[in-house]
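Single chain ahead, by itself, as structure tokens, in the form predicted alone.
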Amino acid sequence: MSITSWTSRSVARPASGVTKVAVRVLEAILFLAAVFFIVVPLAWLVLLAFAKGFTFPSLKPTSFTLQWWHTVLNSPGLLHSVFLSVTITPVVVALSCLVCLPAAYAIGRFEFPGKRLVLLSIFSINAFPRISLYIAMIPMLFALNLMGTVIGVVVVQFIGTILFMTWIPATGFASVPESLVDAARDAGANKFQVFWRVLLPLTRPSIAVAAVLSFLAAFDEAQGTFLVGAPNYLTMPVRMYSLVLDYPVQFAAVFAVVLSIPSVTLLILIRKHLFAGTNAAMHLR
């Protein structure tokens, strides 16, 4: 071994060690940040949902009770609101996939005139206060006889999913290397097989993330649902606002816990799909 090669290796090793330490420190910081901003608030909500009261400045509850849960679960119309939320939201997500995923594929894989204008139009949906958009839509919904109907509620909730279901999958489609597509075509795959066996497995994680965010956006939508669906179609978030305004803060904690159950359940069910793209890429290599 020459002196030059030995020196270069000895210099490179500390640099590599420093890099590994920096990566581990960054991972630890991100983990602590996730615990502080996600786990701690959720734990506080759960504690608050069962706490009867607090004695300032102590954060320990004076006692625990199920009173808040009993009042919330027995409130009039709650079961109907739960039924509306768990039935309307999947319909909205399915409609969003049907409409937005083809657009995401075209945006991510092709260049066409007006592409930037399309992207700007999609982004502008969330660039302004949502309530102003809903108020501007009300005359059109009145003209179409959609006010106070479940179709009107679906349309309003669908508006909030367009950005997630278009931008995120479009990024996933665009990130697939063209060399993989060319290799599949050289192997005799047709367009459908290329999409089904190459593009879709690699884009599945981004589609899953977009679906989860769309589900949350539709499930938590309250302003537009109230303006369009009241008084016949009051989902859980709308019902929550009416109860929280008239009851102690523990009611908000109970509703927050109840509203988080479908989201957590959905994440558990699709967790394996979030890593499908990585596994598919390893197999394709």
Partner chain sequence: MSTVNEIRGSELVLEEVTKIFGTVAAVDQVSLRVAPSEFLTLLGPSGSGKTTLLRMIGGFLSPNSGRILIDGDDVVDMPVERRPTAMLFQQLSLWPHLTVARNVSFGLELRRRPKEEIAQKVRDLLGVVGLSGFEDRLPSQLSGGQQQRVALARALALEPRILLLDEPFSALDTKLRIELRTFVRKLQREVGTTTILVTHDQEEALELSDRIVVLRDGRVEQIGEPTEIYDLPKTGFVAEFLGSMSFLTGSLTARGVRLENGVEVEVQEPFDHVAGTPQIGVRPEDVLVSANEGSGAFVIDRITRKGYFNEIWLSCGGATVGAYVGREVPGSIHSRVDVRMRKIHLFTESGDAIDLDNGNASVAVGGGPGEQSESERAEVQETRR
Given for the second form:
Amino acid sequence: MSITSWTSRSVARPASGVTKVAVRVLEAILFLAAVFFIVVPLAWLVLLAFAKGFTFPSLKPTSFTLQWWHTVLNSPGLLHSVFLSVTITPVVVALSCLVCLPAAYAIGRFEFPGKRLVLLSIFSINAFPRISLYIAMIPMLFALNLMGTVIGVVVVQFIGTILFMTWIPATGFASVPESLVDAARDAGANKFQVFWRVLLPLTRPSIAVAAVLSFLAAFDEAQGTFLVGAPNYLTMPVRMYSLVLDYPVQFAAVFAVVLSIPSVTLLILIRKHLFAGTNAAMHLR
Amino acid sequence: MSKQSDDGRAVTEGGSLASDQPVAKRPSRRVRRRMRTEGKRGGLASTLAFLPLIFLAVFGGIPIVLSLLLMLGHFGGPNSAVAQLGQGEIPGRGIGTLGAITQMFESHSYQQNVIATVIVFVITGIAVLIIAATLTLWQRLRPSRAMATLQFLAVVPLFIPVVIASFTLWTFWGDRGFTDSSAALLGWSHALIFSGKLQGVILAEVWVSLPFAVLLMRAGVSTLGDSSLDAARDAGAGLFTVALRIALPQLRKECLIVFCFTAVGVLGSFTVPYIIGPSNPLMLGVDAVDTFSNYNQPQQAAVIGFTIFALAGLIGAIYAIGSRSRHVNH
Amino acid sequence: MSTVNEIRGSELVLEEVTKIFGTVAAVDQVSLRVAPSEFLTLLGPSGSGKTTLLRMIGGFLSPNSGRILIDGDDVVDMPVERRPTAMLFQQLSLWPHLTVARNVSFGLELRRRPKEEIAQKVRDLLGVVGLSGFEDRLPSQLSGGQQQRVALARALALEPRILLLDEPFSALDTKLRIELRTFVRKLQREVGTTTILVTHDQEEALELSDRIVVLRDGRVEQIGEPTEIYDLPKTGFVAEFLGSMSFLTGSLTARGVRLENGVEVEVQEPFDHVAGTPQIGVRPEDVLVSANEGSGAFVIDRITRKGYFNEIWLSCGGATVGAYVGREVPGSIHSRVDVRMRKIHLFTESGDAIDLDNGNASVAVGGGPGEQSESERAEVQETRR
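Previous: the form predicted alone; requested now: the form predicted in complex with its partner chain:
Next comes the full complex, this chain leading.
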């Protein structure tokens, strides 16, 4: 991080007074636009969750209340959704690690016949629009008796994590200099020890980024989960669909705030490493 | 001659190695085995690389083939379970029937849906590309705390579930929502309602697509060498020129990926248009799910699915052409 | 006594070792023997196969044919991790996620040595390389020179019977490079491990080596002690690669060389008389320049300041000769000067040395270096032990 910001500075030159003011003004406009576009809607959501009601066009709630929170926290169906989301997502991420990390290791470190096929498949499946992939998947899931089962839900969410879990760690594995591996073998490490003591620790940031993105993708997945899991397995995002249509806006807002807690917590935890991690993980060259 | 004597001397020096040591001109079998196994194959690990492929085949490749068969009117085999529930099916013989396809494309509303979908993914793709490139290049060429914060803000939507985002923006841009109320307070009624319109879908798609685009562009921008940018400034280029003429051409691959990734994402999205979008025209993602779940027409849903595939193929072609002309340049 | 254990250096023998990449033989039937505790340098330009050869000795590559023997055992099928060799890499070989101490102890941990022994050894080795107190730093917190010292300590921790150095000084700046290579040479003498250095830096090779192997296009061009190779280069390639040499065409006369334009240049040391027009090589330090009051057959074309001496380029007809002179240049650009030569080297058209006779009768032609240099080498090794 520090190196990038230091080197970047060398490009910036002192500009003339007028340009400087113009740049500052432009920056301010962009900044306010971003705040209005991204932050204000989220603040609006939080306000809704505590508002009793509004008299149009006032933006100030008639009064504040916790009644929506009571209702949400006391409805067993919703709590079941929370439970489902919190348990299924880690299972999906774990499955993804198990299946994809060995592949990432092989793709990053070796040349083997069929490597292009593996890469091409992973990328092209992700190039398929999600919703039509899910639609196509349903007859297969019916045939395998996986419709409306928890395994079906796990599979649908897992498909969405494969790209992250192979591509990003693969670039991580590939970026470990050969000399570090050579040095370890020279020091007497066998292939397993090289992997465990040198490659894996050095690839940890990439794997972490991949795991975070996979977690978000799985936790967030509503379309496929809705098609496959309904009506037995309604995770939190799926439940939102019916809440939006059938309940008061404030009720849905409370649920939305609750649903955002896990991923926002994640964001706060990793905010410092976010860019460093993704910069390293997403290099295309 | 001198080389031979050199080698000869070096070997005899060892004492134990006389010149009568037979040296195989042809590699021995052992050596040849070694030659084969060299080159890094990775043994077991490479076998495991095919593990994701199995999942992709069972839940991706094979289903797509089955879906194709379903669309063409073949209802047997694994398709039978779905076909039994279906309505309005058009069975096919031989290779199959194109009945379902013509049926769909002859309908005026379906044509409208296709056009609307194309408009939305093209505009969203371009908008996201412009915003992401502006934010990241700006910070690269003229770093400041404000722009750094801005970049961070642009990534925040990644951590807001899409359903929540859609719902939030639906109320925010909606009838009697935040913007509507604000406009009304200024005496400007019903001016800023976007929910239930294609504009709202585009705004929300930009919202959810921006983070990944920014992360990708940022990674690309961080690889730009200072020297190439500095050299351009030395040559008298302003920041805008540097960004447009020096930096962007080096980021061609990133730009292509951002556009195509965003466009395909929008094309295959369901949640955003389902919650925010109008009921007519429908985005194809919503139409597909509706047709499948509400009208129980799996065959027609498959037609929509393949329409989406075909559009994705177009985007893929853009990518292929774009990345090929890069090679010509080099 | 040094604080590091002495290591019994191994004897290394290569027999007709060949490595083919695609259709190119990167290493082509190389045979050589390295004596226990010897410091041998593989010298050559990039693409000469020196690193490939080193990596085959270390086990990172397998030869297509030939044998590699360490103390008489063929190690070609022995994997890297089991070979009694340790390599010091060009750069970027410290594990960035491990501290200095853990980098050094890595190999010992794999060998499951007792904790106490490991700690003691790490302390000793870091002391030897002058980095006591750096145990808990991470590699990123060290300078380039310090990193290479840690890498050296790490390599020595394995008590390698053969130490392989793959251009380990090339990434450092000049001062550090000289400092570290002097240190490595001293340490190598103390420890006694057989050492093979790969470099393209002739200065490094001349300074450090017991013997030098000059490689060209995967083949051995010449093997010998530094002075032997410098004084008696077997080919024009070797002569130009180690030190520099100017080449002239002309015929030999009783007193010296007659250039193509008829000018005769005196040669002081006796030389063999060869018929025809051989290639005549002369090293710049053997060119004696004197100002002859503005007259003389040669003209000064160019003067390059080298600090404590000057390199000047002289021409006479079509012939160009480089010469080293002291701080005082005998003339300025375009001045006419007289030139004599202390010693010349003769080569055939194809660049092979012809009958080199500088008055020392023991040097036989075509049979490699004679008895004297052979015994001299043995002497060198004796005195070192």
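The term rigid core refers to the maximal set of C-alpha atoms that superpose within 1.5 Å between the two forms. Numbering follows the first chain given and starts at 1. Keep in mind that what you see is a predicted model, and the values were worked out from it rather than measured.
Peer 1: Superpose the two forms on their rigid core, then report whether the C-alpha of residue 218 is displaced by 2 angstroms or more between these two forms.
Peer 2: Not so; residue 218 is displaced by less than 2 Å.
Peer 1: With both forms fit on the core, is the shift of the CA atom of residue 232 between these two forms 2 Å or larger?
Peer 2: For residue 232, whose C-alpha is compared between these two forms after core superposition, the shift is less than 2 Å.
Peer 1: So with the core overlaid, does the Cα of residue 176 end up 2 Å or more away between these two forms?
Peer 2: After core superposition, the displacement of the residue 176 C-alpha between these two forms stays below 2 Å, so no.
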